[in-house]
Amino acid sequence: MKKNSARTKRLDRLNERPPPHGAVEHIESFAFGPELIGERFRFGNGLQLLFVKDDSAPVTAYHTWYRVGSRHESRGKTGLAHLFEHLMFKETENFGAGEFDRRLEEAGAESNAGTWFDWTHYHVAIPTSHIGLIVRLEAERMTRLILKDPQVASEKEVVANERRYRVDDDVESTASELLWATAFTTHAYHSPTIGWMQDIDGFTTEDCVAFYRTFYAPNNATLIVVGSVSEAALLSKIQTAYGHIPPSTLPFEDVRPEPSQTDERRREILQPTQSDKVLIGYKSPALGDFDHPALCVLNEVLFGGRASRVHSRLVRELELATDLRSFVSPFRDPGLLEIFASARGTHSAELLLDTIDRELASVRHEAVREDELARAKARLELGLVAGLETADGKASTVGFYEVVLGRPNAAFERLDAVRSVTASDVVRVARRYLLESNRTLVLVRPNKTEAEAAQ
């Protein structure tokens, strides 16, 4: 009560003469795993910040969350939100081309960003000793990014030689951007975070200043800082920063829901590449769905490490396959479930196609083993907590389960619902989820001309 107290004064001080929009309320505490304690407060604005208090190491984590992703954007305009992640780290009003990272790097900061369907995430850890110094810098991106044909033309032309060199050269990635393009015709997941090269190189000017004065603004962000910092000198500063800044009229989201899907489709492709290679995906549920932490405990028991059912078939016993690789999608709405196998020598996709099916065919029909159930669920906790070691993790998993799920502390919710997961769960989703009808496959071939001119 106290504290409460306490805060309610501090806010009261702060409320005596905001900036124009820097009023901010404190709207919610939340637990954070059994020890710490999460505060969600939120300005005049719409900016809202989610402050977990950590003082393991003098060190905090300041992150950005934009709730735009690739599934905001419209066909024809693929690959802007993506674009952003790059133009954010270059010139503004009051700091020249580099200067963000020179003045982070002085500081001993590590910083990134990334941008996936759903979002886009801007990521700093920073000795708290030098907090004021992020605030003004993250404030600044926010709206007095330098938006000029200089500028657009630069990044444009650095995006389209990562899609080169990533998609385009990769056939892994090639393969993968068919497979979703394939499995969806209808929702935003059909096209690529990246984009579609005609439409990076199509982008002006006015597109890029179009949406960042849309989607870059206080009332599309939340901020996550978890670290040393103080409560109060943190809201002093943020207010500061950020309270005169305006919120910004966010467009209705129109994002068409994904017919269901009732046979399967195949596509086959040349490339170059010594080995045949098959990608599947199957339709999954979203990651707010029931059953999604049990399709996760099947996938590990399938995929998970060498010691999971398909490795020690595919690639341990029967020598089929040189890789292979499983991956459930933790999206907003419903993905895929996505499975890449290479093969070894010259085996077939088809062979490989075969022996997995086998495999899933096994899961369908019988129980798996406690002690499969047992270890697949291990795996998914350390992966979880494992995340949860530094500020950073911290603060990108509250991030993460807010921006997509709209409950910062969601995660503890999904480990527990892993632990509860029962070998009926995993038959239920495998006879639910593993169906020929809802699945897309990509075969890829050999083209053995552009293997031999690759070597």
Contents of the next structure:
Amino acid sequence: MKKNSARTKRLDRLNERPPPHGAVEHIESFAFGPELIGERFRFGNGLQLLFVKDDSAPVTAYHTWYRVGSRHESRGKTGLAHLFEHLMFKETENFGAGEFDRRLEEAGAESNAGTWFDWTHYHVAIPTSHIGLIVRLEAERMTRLILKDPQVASEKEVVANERRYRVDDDVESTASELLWATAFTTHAYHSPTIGWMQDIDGFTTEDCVAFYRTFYAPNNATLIVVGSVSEAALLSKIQTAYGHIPPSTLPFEDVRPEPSQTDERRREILQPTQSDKVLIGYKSPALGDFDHPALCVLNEVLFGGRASRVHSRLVRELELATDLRSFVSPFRDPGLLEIFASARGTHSAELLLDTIDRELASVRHEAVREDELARAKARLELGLVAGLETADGKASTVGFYEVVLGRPNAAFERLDAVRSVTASDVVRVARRYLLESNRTLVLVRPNKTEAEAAQ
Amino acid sequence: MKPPLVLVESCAALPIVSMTMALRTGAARDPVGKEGLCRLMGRLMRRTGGGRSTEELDVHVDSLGGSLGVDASHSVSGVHGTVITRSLQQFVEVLGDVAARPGFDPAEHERLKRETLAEIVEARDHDRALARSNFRRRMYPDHAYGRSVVGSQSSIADLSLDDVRAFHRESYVRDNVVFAFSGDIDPDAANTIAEQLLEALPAGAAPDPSVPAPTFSEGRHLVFVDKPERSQTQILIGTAGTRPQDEDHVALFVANTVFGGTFTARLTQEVREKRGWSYGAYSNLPIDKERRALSLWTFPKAEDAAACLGLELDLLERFVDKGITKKELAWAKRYLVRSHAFALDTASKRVGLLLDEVMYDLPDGYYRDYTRHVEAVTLEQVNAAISRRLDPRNLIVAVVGTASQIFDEVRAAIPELADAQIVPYDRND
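Write the structure block of the form predicted in complex with its partner chain for the protein whose form predicted on its own appears above.
The complete assembly is shown below, putting the previous chain first.
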């Protein structure tokens, strides 16, 4: 009660003569796990702040999430959100080229960014004594970036090189890109976040400026701050730095839902590799779907660690594969349960597929055992807790669930949902999603040279 | 029984405990021709602890809400794990089974060998790994650091169960073990667990943990790893660096920060920011018991490989010739001192640094006094360290690319090259 009263007085003071768009209100408090409390504030320009006080180290994580990702791009302009993420580290009106990184490094900060389908995420962890610097820098680059042809041209080349590194010269990524492009014909998840090479080549400075003016605005952003900084100091600095920025009119998102898949889709590619690979993508529910936690439990039962069903069978017992991974999409719209297996020796992709299929059939036909369920749930719990050790880890977790689901504490809600998953839930999602008609396959074959083929 | 060395960093913020049982014995003790032994032994322990089957162990560890792994580097090996606090005692029992009571089941041994052989083939899909293994082999010829921790096709095939048992017998002895705990555990509980784990090991002298000093090749040498259809190259350039015990180690570490240790360092600015040639451009000065190489890493597209390589050599020569400026030194000090907060912001990181001090024989208080040592370095010391330790006339360059496209250009980009060899990417070794 005392604290709330102190906050009320503080907000009153901040709102006495605020900058034109800087009036601030406290919206809600929320529990973040058993120990920590988060506070949600909103400024006059629509900028939201989620603050979790955490005194475990003299550092603060300052994350900025923009609600724009590659899902907002159009065909022929793919990769723009990601290219733009790179450009955000360039010159601004008040900070010269290179100064953003230089000043942050000088303060001892760790800084990076990431872009995916649904969002763009700028994350900085900084010794708390230097928090004012990052508040100023982030506010500055939200609206005062200077975009010039030479910098855009050079950064396009960097991104093209990133693409060569991550995709073009990497067998699994090449196949994965084809899998998504085949599985999604209509929705924006068809195109890779990094963009198609010809699109990256084709971007102009004007494309970048238009993107910036459209999506980079306080009412399209949420700040997540976790650390030892005081609430009073933080609010005051944010109000000063961002309070002059007006909100924008955000565009209507022309979402194109993916039509239901009714038949298996299959592609084959040749790659310079030593063995066959297979990628399988089952259409899977959105992160906020009731079925998502159960599908994650099923995924752990089947593929999570060496004790999982498919790993035991495919890698250990039959020795057909060297590598096996799977992943359930954590996206706002339905995505894929993506499975990757790499054959050992001369075993074929078809044999891998056939063996995986048998295991998937078994979970559609009969209940998984209680000990399998317990194992899967314990793995998911450890995964969540282990990711919360640092301020940065906590801020990423808060921000991700806030941006995708609109609930900053949803990680813990999901943990509760995972704990309550039953064998019946697992069978239900297996029968609903693990269907041949609901999947896309990419089979990779070694592209042998003539000399190798002759051997 | 002599009390064990136990390092503890307590933090009850999350209900998890991490623990490491570290050994001063690493893959550097793999006999010649038996490369991969230390690692294979560790993995076999993990799969047969307490005479249980791999499946039983994996299911048990997962069900406890734990993760349990084994480590093997050239200098250090051991077992590490993390567990939800409620399962701590059961987890300790498993860790003890793995470390002190491995079953070393013959069928599992053979399966693991087959698995490792397949992984060695699989690694050829990864260009960076290809660059690193070929670089290491040429950088440290006839030295343990040049040999693979994973092993080769021939060495793995020859590893017997007797080899594994002998290595375990030799290395898992009380005097060879150091414990580190972090998270939701207090020092008394940690000491009790450490004693319990140690009691299960036999007494016995620890193997000699020393590694001979490597000798480095004179002249400039190119290893070109030939792989088809590469749109991009992986380039590693290395020259002899320093060892942590050297008086000028910290000075050279500061110098590397300016040259290629951060995103705004010279290398990234010239290669990525000005020219857009490579997504990443960094230099690295690793810490080990003996002298390691300072290495530069870039990955330009094939058409830019020769130009990028030429630029890197120019930058390195200028660095050695002119040193760094007073302004650069002041900036590097601020960066290193302030960013040290992130080496200490969790209990597991703090105990990790303490453990490294012990395991790598670092000078007493290396991390405790780290910021003070960085602050104390002078410009003269930094530039003297650069010119004394680094010699751009003696270099190893490893490139992964398609030889028919770019080998001649790459070779021509390295002045005064003593020799160049082309290695097929799928060579059995």
